[in-house]
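There is one chain below, alone, in structure tokens, taken in the form predicted on its own.
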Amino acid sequence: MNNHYQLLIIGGGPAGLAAATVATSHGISCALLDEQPAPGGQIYRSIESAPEQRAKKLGSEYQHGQDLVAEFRKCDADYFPRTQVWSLNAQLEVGILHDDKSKIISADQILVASGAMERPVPFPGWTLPGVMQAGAGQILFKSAGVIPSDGVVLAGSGPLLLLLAWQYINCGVDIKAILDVTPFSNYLLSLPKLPRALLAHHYLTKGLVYQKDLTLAGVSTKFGVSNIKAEGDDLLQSVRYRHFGREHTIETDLLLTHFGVIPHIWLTQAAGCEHQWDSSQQCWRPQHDQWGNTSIEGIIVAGDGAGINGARSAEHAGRLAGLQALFALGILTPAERDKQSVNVRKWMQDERHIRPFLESYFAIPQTILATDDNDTIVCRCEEITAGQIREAVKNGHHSSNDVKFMTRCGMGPCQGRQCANAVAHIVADAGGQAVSLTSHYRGRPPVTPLTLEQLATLSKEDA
């Protein structure tokens, strides 16, 4: 590894792989950065390993992802897998941890293609063993083939649930029911986004065709639902929910939730990059202008980590920051970037006119973002519950910042990661202000696990 590149990405998922193949092909020095062991990021998670059978349960959009890591497999980029980036700073410095040993590299450009993480929201019992978020399941099915043998119970409200549903039932997974939190409303405020959803129609095709399946394979799909709450004494036994007014029970020892996706801030953060609310994603993302760039010169962002638009729409933006890369580097003119990136953008620009109607009508209800059971555990950390974050409101502490130093919570290993989101909209609801004005955690590094050991392999400069 070099202590220096003109272009280092981070990230091997569809936009990183995508830049990195535009990059190299005109010469420059280029490594990726990746804390799996191979290409492909969660989206195509063990693409180049998993066998036949197992890539057409997982459907076609999974399959696509075997082209985009050829083509990074053919270029100059150096690639070093199984590689923790645990600094960014504005210097455009980066700590690494590869072979267990901490090394700070640099580079000229760096594209942060972090993608994105499944969106943690507390509810009674989440903590309990046996309750699992969807993207681990789906983790296990990719990577190993892994999947649940006494029947499971989805929740949650997201795509994602839809796809794993239909993913277990061509696998013969037995599914007792599919708990939809999406309030009916949804329906109603989504539909004047519903005709530029059509111009992206495949997607909502796709949709359609894994209802048909769920239904005809004798699925039973709850819709509207609240109020889940996991049961159990050490271990999971049951899910009990809300549904029309009554409430029901479903015995089970596995549940996976899902509640969408928010963008993986953590780097950008640290290295201080202007971050903004956004109300229709419900998240915070890096601010960044059409190419990726950042308020850090030389700092690009790139796919779900910019913004949640789905892996196709990350793949063509990885494209259009490779190409900006190249012409801040002075490799391209601005009429030869420009030129080059027309279709890309057209395509990009195809994936993304679903995204408004599927922002609209999954949306995550406040109630649900911000849950009023005093005794659920909010960050696992420290275990912290909903009930201190609201008495530490109560005292007069209205920002995440403030609650942390006065509760612990978001100071743990995870560093909040886990409990970011919640304890934001938590607090706002204490407060009765809006999300935006609570801010999120401060990020420093490192912004991953680091051990003493590990930090003390840095060479006398790099230190």
Second form
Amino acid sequence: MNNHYQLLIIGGGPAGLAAATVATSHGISCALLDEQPAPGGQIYRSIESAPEQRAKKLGSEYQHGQDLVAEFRKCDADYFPRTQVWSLNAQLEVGILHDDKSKIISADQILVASGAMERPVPFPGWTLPGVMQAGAGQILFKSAGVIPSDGVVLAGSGPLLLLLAWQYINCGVDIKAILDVTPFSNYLLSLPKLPRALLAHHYLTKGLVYQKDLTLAGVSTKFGVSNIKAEGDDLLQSVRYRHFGREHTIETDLLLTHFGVIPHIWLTQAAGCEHQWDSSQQCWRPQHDQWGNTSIEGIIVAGDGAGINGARSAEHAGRLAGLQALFALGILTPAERDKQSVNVRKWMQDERHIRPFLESYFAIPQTILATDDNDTIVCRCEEITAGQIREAVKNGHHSSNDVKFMTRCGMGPCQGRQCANAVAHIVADAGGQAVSLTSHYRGRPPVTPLTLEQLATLSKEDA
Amino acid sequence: MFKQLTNNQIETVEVILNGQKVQVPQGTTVAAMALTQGLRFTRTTPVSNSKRAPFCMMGVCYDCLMSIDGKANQRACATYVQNGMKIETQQGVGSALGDGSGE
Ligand code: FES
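With the form predicted on its own done, generate the form predicted in complex with the partner chain in the same format.
The complete assembly is shown below, putting the previous chain first.
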């Protein structure tokens, strides 16, 4: 690994891979750092190694990753799998951990393609073993062919829930129920966005096909569910929910939940890039222009880490970011960059027709985002409850950072990744203010915990 | 809770999970292995001694911390099985967070 590259790409998902392929076609020095052992990101995880059978059951959208990864493998980028990035700063220096050794490298341009993570939404019992995120179920399936053995309950809202259910019935998993918490009012509220979504009707058709296959397979989907609770003494035993005013219980040792996805912003936060609250996507995301340039010169973002637009869009945004990097490096003139981006931009626009509809149809209700159950744990690491957060707000603390300082919420090993959003919602709700005013936790390096031994390797190399 | 679809093309490695020898396909994460072995929880919390298991499987929740080859606080979902690896359910803090002095 060199100490300096013209372009450094962080993340091996669709955005990072596409950017690397475009940028290296102009002969620059480029490295791609990937936490995973192989390219593809979470969306195309294990795409090179998954047996054909498994890839088929995961569906055509998954298999699309094959070409993308194959093209990347052919390009000249230096690929560093199993590499963690633990810091990024405005001087365009990156702290990495590779082979258990830390190192600082620098670049002229840095593309952060950090992707998305599941939106963590606290509800009673969500810390019990047996409760997992739907994305976790998908990762187990993609990377290891691991599927539920004794049935599963799926709960929440969003396209991934439907997709996962469909993938599971393809291999005979017993889905005990799908508990859909999408409020009926969303159907009406999203109607005005439907005409534009019809321009990307293949997504809608696909959703309908999944739904039909699930019905044919005899899977029971309950729409308009609320008050989901995971119950059990110290392990999950059952799921309780309300449906049309009545309480129901299903026995299960596995509950997979999904409440949409949010950008993974810990690196851009640590670097000090400006972020904003996106009320339509219900998340924080880095501010950026149409090329992905952030508020810090030389740091570009692309893909779901820049704002949620899905895998195909991420690929296009990655290409644009690659072209932008080439322009910033003085390799392309503005005219050349613009010319090469015309088609990409058009494809990306086509992809995005569906987004406003999806965002509004699958918007998670405030009552779920800001739980009013005071006993529910919000910070999984420090075990801080919603009640403690509301108490801190009552005592005059109206920003997430103040609440963090007062309660230790967000100070555990995950560094707030699992509670930042929920805390913002609860602070806003309790204080009667807009979520955008609650401020996001300040990010500080290292963004992943490092051991003293790992840090020691850094000072040795520097000496 | 979970099972692994059979894949005969893949070689297996032997790891030791809480003292028991286990054969696992190569390329499996420690977390996936623990779940398919029927381990219902992989650690207890330092704050209240509650049981926890992997939650996100993508390295962001830190709920899958286990003791691996004597080092506490390793993310089981971001660690891949290797021949002879010793994996243990972590009790509480383990050793101080990630100071790696568990040997
Ligand atoms: S399961 Fe979330 S970090 Fe491993």
